[in-house]
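Coming up is one lone chain in structure tokens, specifically the form predicted on its own.
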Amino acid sequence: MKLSADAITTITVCNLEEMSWEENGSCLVVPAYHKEFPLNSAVLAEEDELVLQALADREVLTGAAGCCYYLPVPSRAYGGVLVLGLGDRDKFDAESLRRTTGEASSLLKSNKISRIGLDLVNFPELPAPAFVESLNLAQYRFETYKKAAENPAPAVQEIALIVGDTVDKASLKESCDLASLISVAANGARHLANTASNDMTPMALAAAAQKIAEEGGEQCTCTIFDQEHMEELGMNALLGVARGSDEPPFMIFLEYTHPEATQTVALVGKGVTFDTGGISLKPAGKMNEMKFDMCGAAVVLATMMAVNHLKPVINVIGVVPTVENMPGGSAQTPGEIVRACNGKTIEVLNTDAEGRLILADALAYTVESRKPDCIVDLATLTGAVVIALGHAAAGVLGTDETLISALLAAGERTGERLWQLPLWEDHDKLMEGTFADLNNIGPDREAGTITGAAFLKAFTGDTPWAHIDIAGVSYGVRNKAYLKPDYASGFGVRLLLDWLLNQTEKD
């Protein structure tokens, strides 16, 4: 898996004495809060204070959220000042440092500035780590297909904390670095998902698995089910949509495992590399978008790679079945009943609710063969799931009140936030098939969402379950300034990464 070349190399945490200037590309950046002026900044020279005061006074300076500004100031060891403008004191959280730092990188790029130091002296309640994660996130860009810039802006390469005396320096520079990493394979996600869809295939996904079980070493395993494999299985569900492409389809597994372990996870994420719908074809306007119909997959495989660099003391196991649904002369059709490999039938009344019929048997066979502890899908499943929470959350709904909540809780400190929908016995009804146990949708215009969830359900068997709904937070995001619109968001990575090693730190 390629990761991003802008990615931060270099985290250093020091004290004021300590710190040092390049001669260029250097940039001080200062945090201000909302009308908190003059600034409170312990390496600020005075004359650059008074020209920022000045600045202040005039109303150009304010300290809103989001709100940053630069001085070139050539004449000094830092060559620039950034003033992060933090807003009120008694908002602030981490979510609004993330994106007010998304909010600077712009500048720190039109500037050319390779070298920060964040000064944090008088300011020990920020939460570097996210600042650290979100200039990652930021910095992001997907050019695989571009021509090279003859002299592209250098991305921040380095970001030097500068701290007080009372601050345990190791332990800083240790969280920071794990928001590096976390945010590194986020963005290795956001690569698996930006890449076109000729590219990146069923066969493509299974060749990224192999690889990061391959740098994992004896602690990751991967196996694929092929077609012949699956046959034999009978997961007629996924094969069913595969049957219109000619990319074969597959099943991966990448299994972490700890000699310490006490509990296994699972981690499911929906693959399907190309989604024209099948017979129940999709409208042409933005079908390009399709190739985003993998971000489950894309976030399952990120995770994986962290894990593997983490080691946490708990067992992983990241599961994608992947396939591409096209209208070919082979292709399933509405109206056809086939029998997953739990032995539950379903009829087919929509091809394009398809990402449900491979996690069907993903699902149901993880639960039978692995017995985990418990199950977490990841899936760009339904655009219901837009009309109801639009781009700001992903929903989640499950059988099992203390995940949901633990995963709800990551979210809020992840700002990959989640919002519960209901998950009832009504719903289940809604999906009770007439000439087989399941339909693959519900009623038209009815709880998509959560009939879409319903049907999963009917594959988790008894155990604690969650179905995280991606489907408005994968790509098209606009109200974060450190996720780029035009590509997908990486959802779930840091999520998922956040509530692994807080389940570890819990036993």
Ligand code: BES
Given for the second form:
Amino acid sequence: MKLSADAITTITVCNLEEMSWEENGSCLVVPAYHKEFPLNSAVLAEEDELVLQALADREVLTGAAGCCYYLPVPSRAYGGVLVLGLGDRDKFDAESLRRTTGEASSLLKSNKISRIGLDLVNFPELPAPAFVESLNLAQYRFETYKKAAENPAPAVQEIALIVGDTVDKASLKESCDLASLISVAANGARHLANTASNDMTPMALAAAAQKIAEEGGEQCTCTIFDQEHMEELGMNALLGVARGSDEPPFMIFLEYTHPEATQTVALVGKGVTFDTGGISLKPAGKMNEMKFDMCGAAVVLATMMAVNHLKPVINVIGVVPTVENMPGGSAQTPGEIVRACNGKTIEVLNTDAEGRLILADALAYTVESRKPDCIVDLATLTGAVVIALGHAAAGVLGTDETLISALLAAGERTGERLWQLPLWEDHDKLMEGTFADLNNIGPDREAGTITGAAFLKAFTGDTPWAHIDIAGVSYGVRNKAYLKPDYASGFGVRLLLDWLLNQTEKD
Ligand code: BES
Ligand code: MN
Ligand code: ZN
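Alt. form predicted in complex with this ligand, vs. the form predicted on its own above:
Zooming out: every chain and molecule, the one shown earlier first.
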């Protein structure tokens, strides 16, 4: 299974005098803050600046956030100018740059630009890695099932960052190459998630994991438990969900180790390759979207792929429980009681609350067998989180405030925002069972996202744990111009890698 559809964009960092333009398909990109004219470009020819100033005088060009303007200038070496609206200077941050870059990407595409020079000479504060990353995300296309295009969509293949003399070019290139790799990994997660559920089966996820391990070399191993092995281990919560499907379930472990590591983190991703709801069947409308119910898994696998490349000084375990939730003839029925691998019993009152069942075995087995320093799970767990936070943030809950704070901070840096919800004993009480230790759903529609987390908590023991509910942010994201709403977003890859790399720096 191919992980990514896109080639990586080449990045060069140079001074003005080193910059060489190509005849066709070049474009100069000039940043502009809102209402800050004349343009502050070190590259732009005076005549072109005058033309753009005339547009600014008529307020065609404003520099407002997300407002970009393309001016072809065929007589000039750079061929065209794209003004990148940064918005108000005091409100500007990396996420505003990402969003405006998303807008710019459409203009670059329609004007068939393949090579850009970004004028940073007078904008040393601009976070160039965010530009690189959002351009890679914006240019991602999923065309696996489309007839081969006669004229493949043009894309920017080369980014030259034009900088002033005082800038450390090597370190800027390094941070941009890192951003590029991370965004290619995010696109890899999107690719797994966008793939149709008849192809992206639990078996296909296992194959993808194996491929990642092979490419990862000596520091990465892949272990896959099949149904029989899971039966021996008593993973009946997961196996119960798998019963309605002809697709065999798996529990996947990708383990990256570094000889000097002092810490081990475990990342667990929900891998329901299709969620019909099971016997507690979902309504037909938009059920197709439930192919995205393996976004947590996709994010964990793609993160492991990037970890293998980056080789950080930390041990990272990626865990993916994967099943298809189907209402087949042998499917689990409401009221059945299953015993998870840690011995706790669960009454399955609703077969559509299946994510927590497969995660229960994954979390309990991982904390017990691997004893990680902390464990983070990502799951498209509840529709309730979409009601609470929409598509603007994922919900985060857990048992360790330090871990949650670190994740919240990574969310702010990457634009993959998290919002913490409480997880109190009052909520644990809501999940206590009548016939078993736990129910798999809470009463009615009360605090749906929190009760989901309260259920998971019962399987994490004493290990510091955070749960990220990504149901609202994994697809259908309309507010970020660098993502296409119909596609999976890859939410979590950039967040997790930012957090992981920050963890290692503190050692
Ligand atoms: N995969 C769904 C959650 C989901 C809903 C993801 C909408 C993306 C968009 C999950 O398995 C589910 O069905 N959850 C139920 C839980 C309920 C039965 C307690 C839900 O949210 O309705
Ligand atoms: Mn479900
Ligand atoms: Zn689900």
